[in-house]
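As a starting point, one isolated chain is supplied in structure tokens, in the form predicted on its own.
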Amino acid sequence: MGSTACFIIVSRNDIPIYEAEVGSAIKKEEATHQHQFILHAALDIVQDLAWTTSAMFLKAVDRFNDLVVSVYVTAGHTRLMLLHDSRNEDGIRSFFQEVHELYIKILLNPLYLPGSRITSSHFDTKVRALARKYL
């Protein structure tokens, strides 16, 4: 049985502009509509608790069966949301710093708007590659 994990970023006007799957389980396309569901429905509570710490990773905010939602908030709030079935709490954390400085290199280039979808195939490759380092 293979992991499974859906992560997403979100921009601060709760508009996601980046989505992927990155488990190695088996895909079926009404798992991905219910990972976005259960991602979507976290972001009220990430919301909440955004506002009451100082920290940027909030490791498990919500929990569906046996999936749980780990988030990091960007200084700028633009939420990155993995739902997944690990309990690697540091390569999470890992996967999440690194991810953010990708992002922070998508902002950096002047042709990029922000808050528009990233649709750069290397953003995703290398996403990607996290993802099966740490996750």
The other form holds:
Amino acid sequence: MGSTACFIIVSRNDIPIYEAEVGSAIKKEEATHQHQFILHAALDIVQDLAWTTSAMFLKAVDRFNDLVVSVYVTAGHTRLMLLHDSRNEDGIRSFFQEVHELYIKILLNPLYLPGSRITSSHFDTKVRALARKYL
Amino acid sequence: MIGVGKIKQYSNVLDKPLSRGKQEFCLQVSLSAFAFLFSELVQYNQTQVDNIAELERRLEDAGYAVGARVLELLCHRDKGNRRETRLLGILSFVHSTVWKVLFGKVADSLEKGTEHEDEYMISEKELLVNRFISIPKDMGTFNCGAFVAGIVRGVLDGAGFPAVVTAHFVPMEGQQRPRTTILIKFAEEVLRREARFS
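In place of the form predicted on its own, the structure of the form predicted together with the partner chain is requested.
Up next: the whole complex, starting with the chain shown before.
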């Protein structure tokens, strides 16, 4: 019995640049596709919501059955989206803030093209470690 | 080499801290080093292009990359994770925060254009990047401030306010060197969104 959680980073141009299943539950193959579908469907709502507030953490924007989509929008309109079934808002907020810092460090690399996929394995390791810590 | 041993070595850039901490004064770049680098950037691009417009576009693109990163970094570090959603908000962000971090001072002035609703101007008596550059007469209206215009365009574009940004020389009465004005012309959608919100 674990928690389901699917985390993606979507760039300004609506292209996913990073994906990770970070839940501790056993993963089923169809579930992965469904998670990604739900997250992408929530993008429309995020787009409208992002312009109504100057905060970065948008909390829960959409739900599907018992899964909740939480979103964190950065200054450059890169969206960090998490699909989860837990209700731990503070943990999710801290998770987003830490991943945001990691994302900025990746972005500061002059050889990284903003909007392209994040391929750093170190980044992947750190995100998964943060997910285990906060989620 | 006193003090070198005190700087902690990180194995990966993702582990280095993002905020400046106590090392604020160690992390400034010397003006001459920057001016040298910038002059090399301009000269390199000059060899790659045939005309002035292309050269300006290349400098702008170089600035655009800087702007996109500056926006994210400063919103996180100096603005405590608040995004800008209004036009005046993002303009004053560029005019004060971005200018202060990049050039050490806020921009001289921020004005709204009188002829068109969608034009704004940031003026500077002398742009830092232009301080050691003189333009030969045969290059006409070329301005190396195109690099700074690119930075501004990168910041605005990243924040969701697409605009056309250009740098112009404006001759001033009684002054030898002309003033530089960064002209910002916002896209239609920005004005429509602003109208919806106000």
